[in-house]
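In the block that follows, a single chain appears as structure tokens, in the form predicted on its own.
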Amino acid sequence: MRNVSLTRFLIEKEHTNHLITGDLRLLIEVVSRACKAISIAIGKGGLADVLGGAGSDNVQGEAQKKLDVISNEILLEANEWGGHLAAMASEEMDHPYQIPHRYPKGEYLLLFDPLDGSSNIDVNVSVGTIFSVLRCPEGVEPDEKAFLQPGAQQVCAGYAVYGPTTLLVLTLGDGVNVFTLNRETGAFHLTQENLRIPADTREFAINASNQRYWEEPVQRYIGELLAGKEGPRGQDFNMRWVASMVADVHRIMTRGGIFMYPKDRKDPGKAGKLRLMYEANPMAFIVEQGGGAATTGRERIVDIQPTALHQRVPVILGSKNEVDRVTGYHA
């Protein structure tokens, strides 16, 4: 491997072959670097007083960790001035964050889900950063209805996982790279190159305490791997689940795997449990640069045209052959 900082990785991208523009490479270190910091304050634990319940709720009415308040402000802190951004927005903010006045505005806008996985934070199991990239239509205010672009129109996504070691995973749109932060140093290095998801697995990833709410492809296929080698698969498969959609999904990129988090009948009024904007496009577009699929069940993520800023879809990802059979048996 070679030894290639994130930064020297982004010019090469930029000047090589003209993949990307200089204010994204800006603005992909920047985020890096506010993921740095994030990886910081929850090395600290308890001995900085972050973690247990901030005593507010975000705008889907869930209750925030102290982490999710100060990661989001570490995004927004780090990326607000730079002159890169039109706009963000955040899963704990009701409305986008507009670029104050006083600093410049660019072309791009950013999407982020500042802790994923949070409710694990108290008890130190890996979580994660989510961010998406897209292009401020031109001509059009930076508004919410900016944002709502299909996910295919991401020119970036990635996550951060903090987990034993922080990573990196970032995908241009020309597959998909890991970075590992050398915490000696403060940078990231490549550490590896084109992942690819393995297209059969062994492996799946669901929240088994909801079996009794999901719909009928979803118990078909479920049985059929829990029958194992006596069942109409003839092999036995094996259950992972973190709880910590970047863990679950970071396991499937290294190793495959399927992770799904159905259309179920628990909260009929709540067409799925994943946001669109902040995990399942972003994720998506990562696994689908990875040689794996991401549907959610009846459709293929990315091509949704979003119609809320906070909008959640079912979501099945992960090792293609698996992905097409669940897709199969909802159609």
Ligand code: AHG
Given for the second form:
Amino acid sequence: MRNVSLTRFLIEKEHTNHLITGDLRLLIEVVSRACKAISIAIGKGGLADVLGGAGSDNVQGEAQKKLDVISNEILLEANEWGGHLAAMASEEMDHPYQIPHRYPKGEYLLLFDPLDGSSNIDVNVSVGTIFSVLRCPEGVEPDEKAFLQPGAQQVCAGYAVYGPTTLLVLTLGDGVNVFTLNRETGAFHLTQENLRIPADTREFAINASNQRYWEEPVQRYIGELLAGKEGPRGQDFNMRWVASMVADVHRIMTRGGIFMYPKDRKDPGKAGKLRLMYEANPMAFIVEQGGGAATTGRERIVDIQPTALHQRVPVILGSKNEVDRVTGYHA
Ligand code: AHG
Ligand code: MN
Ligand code: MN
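Complement to the form predicted on its own: the form predicted together with the ligand:
Once more the chain from above appears, this time first in line as the rest of the complex follows.
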């Protein structure tokens, strides 16, 4: 494979393919630098007193980890001064973050889950960062309403996985590419081009402790998988659940599989667990760009018209034939 740094990859996308603007290139560079800083902070672990709870709750009522707060700060500070953004929104902030008046403003809206899977951080299991980029409609104030655009309008999405290696997985709407952080030089390098998700799989991911709350179509689908060779599918399926969406999705991007956090009856006030704007939409965009599918069981995730910044949605994504099957069971 050609030795291509993320910087060179993006410059080629700007000048050769005319796929991105200079501002979007800068935005992605800055986000990648922030992810590198988060990766370094995570890597210090117990040596730097970054583990454990922050003693606060976020807008979703979830206890924040110190690293949730640190990662959010890193992303805000990296992105506020470059002139590429109109505003930012995050899992860890109730309302959009406005660019301070002393800095120039740009046309993009950046949304992120600064640390995904943070319940895994204290046990040294992979976590990540998820981000999504939208355009701020011209002449519109970058308030909460400006962010409420369907995922189909994303101009870019990506995630970083902080695992045995630090990876950045990126789509600009022309396929999915993977970059690995070279810890010696501090640069991301292209290591996998045009990732494709196999259409068929025999591996599924779901939190089975919620089974009693699932709806009938999901009960049926999982029941059939668990019945294995003796059941209607006539083959055995294996189960994997990391409980960090980034790690579960990355496994699916790498070797196929289906990931589900479906609608359930656990909390009637919540349509699902995962958040549309900075978890479901960017992952759906990436999975579709890899040839997979992503639905709520009832509709394509990226077709949803959002109604709130922190809205939750059911998520079923991964290998196309399996996602189509379980979506069909909902019809
Ligand atoms: P976050 O750490 O950003 O709040 O997200 C956690 C999410 C997601 O990463 C994962 O798939 C899911 O929560 C795990 O939920 P369970 O606790 O049901 O395993
Ligand atoms: Mn998350
Ligand atoms: Mn998070």
